[in-house]
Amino acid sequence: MPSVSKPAARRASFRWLDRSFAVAGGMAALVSFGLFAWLIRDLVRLGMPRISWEFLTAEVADAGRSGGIGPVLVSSVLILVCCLGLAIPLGTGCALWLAEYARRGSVPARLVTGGVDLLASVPSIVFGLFGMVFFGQTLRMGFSILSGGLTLACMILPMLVRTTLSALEALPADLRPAAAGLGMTRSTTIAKVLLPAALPGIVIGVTLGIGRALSETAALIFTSGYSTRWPETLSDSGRALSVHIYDLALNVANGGPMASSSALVLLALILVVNSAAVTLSERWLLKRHQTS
C-alpha cells in the first residue's frame, strides 16, 4: 500500500478539524435561530389576534385583560427619552476624556475604567433601590416617569461608554496628526473629526442601550411605578411596557394573552430601533465613503 506522508497527513487532519468546527457552528447557529423562530411562533400565536389600532391607543380596562396600552406605551417611550436625555451626553464625554485626554494608564483612567466595569455588572434589582432611594426619596421625585428614566441612564451608562470608547479607539491613528497638521484645536478635530468618524459606532451603543432600557423590569418597578393612567408630566407615575407585562403575567388571573400581545408590540419595536440603527448606519458609512 503506498504510504501517506506526514505533511498530507496533517493537512488531512487539518481539513477534518476545519469541517468539525464548521459542523459545529453551524449547529449553534442552527439551534439560536430555531429558539428564537420558537419564540417568535409562539408570540404571534397567542397575541396576533389581539394586535389591532385601538389595542395600540386605547386605555388598560379590567386590570388589563381588555381594553389597550396605549397610556403604557406613552410612559414608555417618555423613559427612553429621559433615559437617553442623560445617557448619551455622559457616555459620550467620558468616553471622549478617556480617548483624548486622559493619559493611557494613569491612576484616574484606571479608576475611571473600573469604575464603568463594575457598574456595568451592578444586577438591575440594586440599579432600582438605589433609583428609589436617591431619585425617588433623597431628591423627592417620588415613584415617576422621570426617576425611572433616569435610573435606566445610570444602568445603560457603561455600555455607551465602552461601545463610544471602542469606537474612538479604532479610527486611524493619522486623524489626529492630520487635524493638528491643518491647524485643529483639540474640540474642533473632536467635533468635526473624531465624532463624526466615530458615529456608527456610537450609534451601535445607543442601540444597544435602547433594547436594555426597553426591556428593564425590576429597576423600574421600584422607579416608575404602576399607574396605567395617561402621563401628563415627567412627575406622574408611569407603566412602563415591560412592566406591564410582567403584570399580567404574574399577578392578573387570565392575563396570559395580553401579555402575549404586549410583548409581541415590545419586540416590534425593538426590531424596528435595531432597524433604524443599521440603515443609518450604513448611509452614514456610504455618505463618508461617497464624499471621501
Second form
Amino acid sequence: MPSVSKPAARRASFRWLDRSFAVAGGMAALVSFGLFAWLIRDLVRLGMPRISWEFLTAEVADAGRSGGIGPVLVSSVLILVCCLGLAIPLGTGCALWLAEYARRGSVPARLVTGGVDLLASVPSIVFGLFGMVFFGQTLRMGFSILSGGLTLACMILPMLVRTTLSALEALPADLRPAAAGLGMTRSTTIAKVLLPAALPGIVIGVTLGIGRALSETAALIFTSGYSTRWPETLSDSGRALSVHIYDLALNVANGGPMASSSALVLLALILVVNSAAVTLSERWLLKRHQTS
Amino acid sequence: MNAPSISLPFPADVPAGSPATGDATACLRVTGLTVQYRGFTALRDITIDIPEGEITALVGPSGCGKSSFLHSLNRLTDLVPGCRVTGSIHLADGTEVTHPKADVLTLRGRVGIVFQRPNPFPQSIRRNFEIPLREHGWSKEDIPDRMETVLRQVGLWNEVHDRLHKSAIALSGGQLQRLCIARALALEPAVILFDEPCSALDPLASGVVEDLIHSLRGQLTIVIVTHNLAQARRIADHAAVFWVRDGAGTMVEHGPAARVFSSPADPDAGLYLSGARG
Ligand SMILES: Nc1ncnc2c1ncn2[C@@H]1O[C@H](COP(=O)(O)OP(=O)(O)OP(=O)(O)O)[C@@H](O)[C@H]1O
Ligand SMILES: [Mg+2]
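Please give the corresponding structure for the form predicted together with its partner chain, as opposed to the form predicted alone shown earlier.
Below: every chain and molecule of the assembly, starting with the one above.
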C-alpha cells in the first residue's frame, strides 16, 4: 500500500481540526445551556413549593424564614416608581438637548456625553455609597424608598439617555425641515412630531432600565435599607426584593429556602420585563421595515 | 431696468427688481440676494420679481443654487448653521422676509414649501393636518373641513377618506407627495415653493403631481425648481435659468417662459435649454 502523500495528510489533519472545533463549540453551547437549565431547575425545585398567593401578599415573619414577601414587593414597586419618576424626565430631557439643541461635537455636548458614558461604567456599589451620602445625608432623606429610588435613577440614567438619543438620531432627517417649512416652532416639532416618533425607542430604554433596577442590590443596601414593614410613605425605609434575597441568603440562618422562592419571583419579573423589551423592539423594527 | 411697468403694491421704499412681464403684479420681490455657507458664496446677487398667481420655473444644472434660492424665500436657510443671506426679499404686502425680526413662523405659513422627497409626519393622515393647523391657530372644529377641502383639491380625498386615522407612511410615493402638497395648502399660503417635487416619483405619479401643480395656477403664486425641462416648458409662465459663474450660482436668464425657452440671450442658458449642456 502506498503511503499517504503529504498534502493528503495535511488535509486529514485539517479535517480533524475542523471536527474538533465543531465538537468544542457544541460542548461550550451545551455547558452554557446546562448551567442555565440547572439554575432554573434548582430555583424551581427549591423555590416553587412555597410560591402561592399567600407568599406574595403576606407579611415577612421571623426575619424572613416564614410568612411572605408582600411588603418587599410593595417597596420594590415604590422604589421603581421613584426611580422612573426621576430617570424618565431627566433622561429624555438630556437626550433631547443633545440631539436637538446642542451643537454636535461642541464642548458642552462632549462634556455631557462623556459624563453620561462615565456614569454608565460606575460600579453600583459606588452609586450606593454616593446615594447614601448625597440623598440620605446631604438631602436628609435618610434610609428611605425615595433615597433608594433616586439612587437607582442615577444608575439607569445613562441607559435611558443612550437609547433615547439613538432613537432621536435614527429619525428621518427630513422631519425637521418638514415641520419648519410648515411654520412650526421647535418646541411643537419636538413635542408633537419627534418625541412621538421616537417613543418606541424610549419605551425600550425604559423597559431595559426597569430590568436593571429590579435586579440591583448593592445600590439599595445603603439607601432604601432593610425594613420589612409595610411602607406607608416614600420616606419610610423599605426592602427591595433583591436586598431581601441577599439578606436571607447571607444573614439569616436557614433562610435559604425562602431566598430561593424570592429569587424565583424576581427572576420571573425580570424575564417578563426583558421579553417585553424584546417583543417591543422586534415589533417596532418590523413596523419600520414594512413602512419604509 | 424698466421697473415702473410693474404694478406696485410695495411700499415706496422697496427697490424694484426687474420685472418678468409688464402686466402681472409681483408677489415676491427679490433684490440683490446673496447666499453664503460659511463664507462660500452659493448664490450671488439675484434680483427678480416673482409674478403673482403664476408659475415661475427655476432651472439649471446641479449645485447652481436653486434650492438655496428657494429656501431663502421662506427663511429655511435659518436652519443651516453658518448660512448667511444678504440682500432683500419682500412680499407684496410689504413684509420684509429678510428682516432679522420678521415673524418667521407666520411667514412660513404664507410661503409654503414642498420638498423633493415626500416628508409626511410618521403619524395618521389626520394628524398630519392637525399638527400644523393647530400651530397656526385653527380651532379643532374647523380642521376636518379644511382637511377635506385640500385633500379634494389634490385629488386624494376619494383614495384616503376612509383611512384618515391610519398611518400616512403607508401611502404610495405619489400619494405621499400629494398629501404633502395638501398639507402645505391647508395653511392657505400665498406662495408655494416646490423643490423638484416630481424627481422622486415614477413617470405616472410625476404626471399626476405636475397636473396638480398646473391646476393651482391662478389660486396662488408658484415657484418650482425642476430638472425636467419638458415639464418646465409645459407648465411655466416664467422661467429663470441659474448657472455657476466664477464659482458662485447666478441667474443668467429670466423672463416669460416662451421667450426664455425659444430664444435665450445667454449662450450657456441656450446650450443648456437645448439639451446640449448641463
Ligand atoms: N448646507 C450647506 N452647507 C454648505 N454648502 C451648501 C449647503 N447647501 C448647499 N451648499 C452648496 O451651495 C451650492 C448650491 O447648492 P443648492 O443645493 O442650492 O444647489 P441646487 O441648484 O439646488 O442643486 P441641485 O440641483 O443638486 O439640488 C452647492 O455648491 C452646494 O454644495
Ligand atoms: Mg436642490
